[in-house]
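Below you'll find only one chain, the form predicted on its own, shown as structure tokens.
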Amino acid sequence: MLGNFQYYNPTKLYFGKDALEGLGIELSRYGKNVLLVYGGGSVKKNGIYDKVVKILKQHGKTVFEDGGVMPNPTVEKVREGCERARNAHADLILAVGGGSVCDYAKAVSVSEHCKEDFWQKYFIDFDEPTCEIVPVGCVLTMVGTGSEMNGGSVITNHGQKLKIGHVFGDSVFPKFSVLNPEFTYTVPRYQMISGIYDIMSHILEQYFSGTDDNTSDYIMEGLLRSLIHSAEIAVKNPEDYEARSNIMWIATWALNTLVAKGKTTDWMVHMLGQAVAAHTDATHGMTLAAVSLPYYRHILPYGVQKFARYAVNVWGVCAEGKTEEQTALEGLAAMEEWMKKIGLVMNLKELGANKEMLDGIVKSTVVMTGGYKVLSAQEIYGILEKSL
């Protein structure tokens, strides 16, 4: 049954080949100066880069290039982004990359004016911004975190073994995002298969949760079937524009926060790979994949009901003269027979994890009680130890 919820997302989308013309129907809004946000040189490469300047200049605004932002925006990078978009005075953040920039663009977005230590405030007290935020609008290069129409920010404190993201109100939200799928073709295939694979944990960690009859589980049933189906394709050839296309839509959509209400949401195969990400800067959805089977067949007896819809309505398992369990244990089978397909790491081994870490891993791991089951840290601890 839903409960009492209110829906809002305040960013404006702009899709397709065209997409890029939106920008500069947005600068419009905002002042002169803008900082330009990007990570280690790909969208110069690709001419990326080039075509937004070219915007930003028709458009009179003054250029702060803030570039260098790696796949796991560090709180000392923050800290500098935070010193580039004061001396820019920038009435405008824009990050033209994957999610990693985007989130980092939000988090120099409320921490450049605030007078407390953004870290402390934002990551560990998990406080909304009091001071002036600054707006962001996102220029997407490859697909997986939803970034570009949500609140999510995701810091690492490698001094305190920490990878944190913290979910920010809709005034953090970016104002707008362009969105078209030719920009996420160049993208390195280990990078477009890590983000495939973050849509689909996304969807699952606010699937496996609730045990009502709720539409935003029909919907992300949906999805999950749209991506499985456009995963296999762009994986086959890159630059599929209907699947590329597809699979940009999906990741929009499995987390700008509408399949969430009425959902508990469980978040519990990000706690894991975050916390094995602070130990090894392994890519995200490397290692969400790494941990989600052995996670997902650990909490299978706790939730059965919705892991056997999920295993015939998501893979088309015939649950016909089967038990729940077997029924659900077929579906994720099918899940990992597909993970394997496509090419995603399945252990924690090949990125860079060993026995001697999970102590600290599990140490590094924020427990949630969303899910089917709150677990203990030597629950954790095993389910590591299978992950390796």
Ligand code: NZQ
Second form
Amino acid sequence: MLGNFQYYNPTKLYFGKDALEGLGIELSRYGKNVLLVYGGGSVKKNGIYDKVVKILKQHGKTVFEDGGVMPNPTVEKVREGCERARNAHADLILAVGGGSVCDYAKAVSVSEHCKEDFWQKYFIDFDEPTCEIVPVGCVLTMVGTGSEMNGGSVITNHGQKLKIGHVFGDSVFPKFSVLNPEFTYTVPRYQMISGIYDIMSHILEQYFSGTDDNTSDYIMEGLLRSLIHSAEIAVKNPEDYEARSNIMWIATWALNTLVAKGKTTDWMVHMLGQAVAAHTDATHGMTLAAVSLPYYRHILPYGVQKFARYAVNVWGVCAEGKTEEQTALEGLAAMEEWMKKIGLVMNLKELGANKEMLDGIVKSTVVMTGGYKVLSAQEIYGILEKSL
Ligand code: NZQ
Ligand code: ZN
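For comparison with the form predicted on its own, kindly provide the form predicted together with this ligand.
Below, the chain from earlier opens the complete complex, with every other chain and molecule after it.
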């Protein structure tokens, strides 16, 4: 049964080949000073930076730069960004990049005017912002996280060996996001595939929880089927507009809060993946891919009905003459085959983890309680060992 909820998503989206025109429309709503945030340089190579700066200049903006945001953005980088934003008296933070750049922009937006230590306040104590929040806009160049239409911000503290996400409320969502699927054509294959699995994982984290009959689960089955289909096309031909645009749109819907409304959710795969990344700095979607199947096979007995439904409705497994468990296992086997086919990393060793790290990774893992089984430290160790 659907629980009680409020639904409001304040992010305005501009989608399609002409989406960047939306940036010009939106800029008129903000003051003169724009902090332009981007990553390690891909936007300069592929020309997106030049297009954005041209529009900013045409609208009379003073542009302050904050480049070099790394994948898995760090606490230190956020501190530096706050300094830059303060010096710029930023009226708008414009993130041009993937999830890391968008997440970082949100972290700066809530920390620039924060009098307390932002890491402690938001990422350890999970407090909500009490200071002024600088508006954020996004021009998305890499698809997967859903950061373009949610309040999530994931920051890494290497010193503390923690990678933590805070899901902020709607005041921190981007005010607008520009989604042009063509901007994703230059994303390297490894990152594209990683992003595709991140999308799948977001959906599964919300699907594998609860035993009720819930509209969200039907929506998610549809999103998954479309993702599986489009991913196979995009892997063969990264410039297939139809497939890339479908994937971009699915990513947004996978994590713009809609499908989670009124239902319980899990998020344990993300907690495992984030703990792995805190020790290895590995690519987000790949950490999820490496731990997912050992985790799902471990919890399958506790949620066998849902896993069987997943097998039939998403992977087309025929349930006739089989037990629920057999059907469920066949679904996971089909998922594994697809994961290998599109080229995902299926083990943690390939991501730089080793047996000696496992105790530390267990300690860095936050345990969630919304899934089919609340894991003990020993179970987490076992899942990680199987994922190696
Ligand atoms: O840094 P540059 O040079 O721009 O290169 C990036 C980066 O190396 C490159 N790239 C992006 N767009 C490109 C491109 N290269 C060529 N052409 C383009 N058009 O791709 C690499 C990865 O970028 P990144 O932003 O790190 O990837 P992603 O979008 O997967 O973001 C990952 C981060 O988001 C967090 C992850 O934990 C990770 O820190 N997440 C955020 C969430 C949220 N806000 O709700 C939820 C997710 O579960 C996730 O945790
Ligand atoms: Zn994710």
